[in-house]
Structures are given as C-alpha cells and as structure tokens.
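Below sits a lone chain in structure tokens, taken as the form predicted alone.
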Amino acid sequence: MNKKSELAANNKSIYAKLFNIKYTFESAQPLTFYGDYYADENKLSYVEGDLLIKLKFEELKGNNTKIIIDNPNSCKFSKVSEKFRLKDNLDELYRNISTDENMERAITAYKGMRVTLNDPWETTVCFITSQFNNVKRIRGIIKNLINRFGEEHIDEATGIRFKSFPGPEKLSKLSKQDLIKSGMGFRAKYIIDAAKVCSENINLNKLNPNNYNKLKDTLMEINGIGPKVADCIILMGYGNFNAFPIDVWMKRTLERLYFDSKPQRIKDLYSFSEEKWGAYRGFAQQYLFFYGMKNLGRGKANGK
C-alpha cells in the first residue's frame, strides 16, 4: 500500500485496500475466538495485550474499507494495521495463489479476507483448544478462560472494564481442574503443560518467525502440539505463509477439490501444497479452508 492509503485523517480513520472484516472474523482465526463482531453495526471489539480496541467499518467500492477507531485515545492505527496485515499487497498475493479454478472461486467469493497476525501465546492456547472442537465451543472456552483468569483493565477513553488474555505464567500455576471448569476438558492438561514450558523454557516472542522448519520443531516440543496445531501457530501467530495446516476437514477439502475425493496421505498433501503455492501456501490454505467450510458442507465433503 502507498502512503496515501496507509495514513489516516485525524488519526481516527484509515483506508484499507481489499479488506473484508466479516470474512476475516468468520474464518476461524484467533480473533474469531476472543473478539466480538457485531454484523448488524459492522463493529468489532477485541483486546490486544492491555488495550481494548473498538473498531467500526464502512464498506467502500471494490472490496475496500474505511476503518474507524471508536476509542482513538486508547489505540494507534499501527496496532490495527499490524493485526490485519494491512501492508500486505493482496493483489500480489492473489496473483501468486491463483493457480486453478478452485482457488479463483475461493478468492472471488471471499475477496478481502485477511490472515490476521496474533500474539503467539494467545494463538497457541486457541489452537490447542481447537482440537476436536468447533468454532462456537472454542469461543465459549476461550471467553471463559479470559473471564476467569484474565487481568482486569479499564479503557481510559470509554471507562469500559475488560480483561486481558492470561499469560503462560498465570496459567502455569493453575490446576487441571481449574481449566476443566472453563470447559477445556481433556485439553486442560496440554494447556498447563504448554504454560509451564512457555514460562520456564521457551519464550515464544523470541523465536525466529522466518525459520519455518526450526520454528515448527520447537513448537512441537510442547506436549499437545502436533503438526497441524504448530502450523496454525506459525501461520497466525508468526505470520509465516510457509505453514499449511491440515486437519481432517482440510484434508477432505483438498481431496474433494483436487483429487476426485480419493484419500491422500497428509505428507503428500503437504508436498502438493508446496509445489502448487510455494511460499504463499499458508495464505492459500486460509482461502481453501473457508471456501470449503462455507460451500462444500460437512455432508458433501463427508464431514470431519
């Protein structure tokens, strides 16, 4: 984006080229799990660290959007730009992943959907929680976790009280039963294990986001993080598009779209994604995942 499109008048609004908040929020990203989107008003509220961020969106022509900060004294646009990766050139990204009619349909249907960039710890907790789960339940669990164990803050601009996402140090001191009460179920053990490792041995914020293989190996040292969860964290917690998360649903979506519904080995699907979309395969994955979720249907794609 050029300077004209990045800068905002009065530091209260910003013009974003190719950005659709509805698709971005609905596409099962960490923001989906801990934020609140009000479709009738086209407003979004979420917590970033110790900041409450309240945004309003005005849709413009050509899948473009005007973003307005409702509490401008509490938030800078740099935070919003980083969250939604507004400096990414989506036209260029689309050119790199538009390799076939399936992808072209996905892009056309959900143009402007962004892959968000989130705190690595929050992303880790969200995707450990996502295992054998659905979006509605994940949202409920994460909300319970924040309400029970998050630190309370007050937004200076509005006076609204809110809670921040509990860090690994806080969660490492909890019992498994504490987390089970939040709805974690069998995942409680893995969350506590991850919290202990991330508060004592691995500083997630100091890992190199650009070294995909080393980053994935390090994340998978944490009990409860397998290849799929690690790839989700790398994609949405570190912004590395080399990650290509494949769960049962994504596997069947790929098989349905590219292999006439014939079963494929996951390692072969990884190779397929690398050959087809290269260093942009993580971006391609999000579009295929959302397209499959919205259009193929669980019954049509044999379900998860």
The other form holds:
Amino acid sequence: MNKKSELAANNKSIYAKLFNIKYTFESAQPLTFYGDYYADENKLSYVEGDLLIKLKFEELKGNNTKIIIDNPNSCKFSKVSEKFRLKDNLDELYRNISTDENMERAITAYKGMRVTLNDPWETTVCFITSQFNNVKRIRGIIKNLINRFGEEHIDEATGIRFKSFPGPEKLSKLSKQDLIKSGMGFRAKYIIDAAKVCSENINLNKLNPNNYNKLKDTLMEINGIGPKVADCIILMGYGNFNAFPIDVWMKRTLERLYFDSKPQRIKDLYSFSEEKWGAYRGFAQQYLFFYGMKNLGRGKANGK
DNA sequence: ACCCAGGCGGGCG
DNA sequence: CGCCCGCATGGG
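Switching conditions: you have the form predicted alone, so give me the form predicted in complex with the DNA.
Let us now look at the entire complex, which starts with that chain.
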C-alpha cells in the first residue's frame, strides 16, 4: 500500500480519513433519495450512471473508515472517491468553518459527514421533488421514478438486476399523469418542464461549476427551481461550497442558534452565512442542517 | 382531525 | 419590489 497517499488504496479497499457513511447517508442528500444503506451490515448500494456500486464499511479509530468494494468488477475507487469527495481535507475544512461553539458542537457530533457529489440532473430532480415535501416522501417518490422509468441493467459480477436514474430525454416524454402516479403531485409539471429544457436547451453537464452566480441564474431559468433548490443543486450536484441552501430547517436552526430564536429574513441569513463561513458556507450548511434536524426539530429543546 | 415537510410561481398592492 | 396564497400527499 502506498503510504504517501492519504487515500491509500489497493484493489479492493480504500482507507478514508474522517469518513462517516451513516451521517453522510442520513443527511438528506441526493444519495439518501436514490441509494440504499443497510445500517445493520454497514453496507451501501447505489447506481452511478449505468454501474451498480456496492460498498461495505469498516469503522476504524479516529472517525476513519475502511471502504470495501463488494462487487469489484466495473466499480472503480475513483468513482467512489469522487462521490464522497474523499480528497477533501476535512481537518482543514473544519478549521475554516469552526467559527463558534455551535458549529464546533455540530462538527463534533457528526464528524466525518461528507457533502456528496452527485449527477447534476439527478440532483435537480431530487430537489425539485423536495419542495414543500419531507425526506421520507422524497425518497419514496424518487424510488418510484427509478423503478417505473429507469433503464434496467445487470451487474456482471453479481448478476444483480438494477435500474438507472431516468435521464431528461426519458422524463421529457412522460405525461403529467405518469409522474403523478409516482407520487410527484403538483411538482409533475416542473419535472417535465425541466426535463424538456435539459434535453433541448441546457446541458447541465456543460455548466461551469465554479461560477456560482451564473450557475444559479441559469438553473433558476427552469420553472420549479427557485433560490433554495438552485443552491442545493449547486452544492450537491456541482460541488460548489459557495451555495448555502436555506430551507425551513436551516432557517429555524440559524434563528435559534444565532438570533435568539427571533425570525430573520432569508436575505439576511444569506449574507450572514457569507460573512461567517465565506467560500466554505455550503459545507458549513450541511453540518448545521443535520444538527438542526437531529436536535432542534419542531417541539425540541432550544439547543442551549 | 390537524399540522408539517430540504419552496415555488403567480397574483396583488 | 414585498407579501400572501395555493399547491399534492402521506406520516406524526
């Protein structure tokens, strides 16, 4: 094994420093919606493009994890590394966002949680679906969508049949009723519109991930994508940490932790996040979001 | 029964 | 601009 690399890997396993799959999976990211995590066995499976990825995890000391590929046929570690952003230096990121004791508490509680990098189109569908909705139902709808409209494949090594996420071309040809049957409700029209735009006018894979403002403007041209959904796509579909999605959980959490529970305008919370966490605010957001969801949910204590 | 959910578009003043 | 409303649906 090559000791020079922090990601020292051999053919079957990879050593990931500061990595926690449980928090990563549970924190309402796209992977949460299309993947399957089996906590009792500490296994995860998901589909990346046309490939089935089956992983197993062994927790090591110091919040480190050994990642083992369960179907080492076509699945490459580079894909896994990209998905979980294993090249990020979390110690450095933590230093950059660790501005106060609230954030330190969130980091300590959920150390090793990663902001995943997902396919832009899949991320777009997931977060259009997320509006005025809850995590459990979003997952159900996305699963339905894949089961009904995904293309079937067979994993050569294991013989497992699986379906891939339906692309914009496929979804653009569906009727509203098709999507409503998946549970999409009033969002059906948004999905079809987005699918048409993304198969005809905008190639999501060609957008520049680094130009936050332009990316946001472009995404918001699509009907059904507002500022919050755009930020989620930029954060988890393009990996740009300048995005700071503010949903009902984030608003509530920020108000409780930093504004003595007094209502704030979204606009002011945006600038607050920018001043406080700068170019790392997207990473900071994921920790506060999950911390808030776990500890400050409606009816729960004030977190102090 | 009632309230809520990783919000958004449209209509109104 | 800002404010306010309706929106499908299922779980708590």
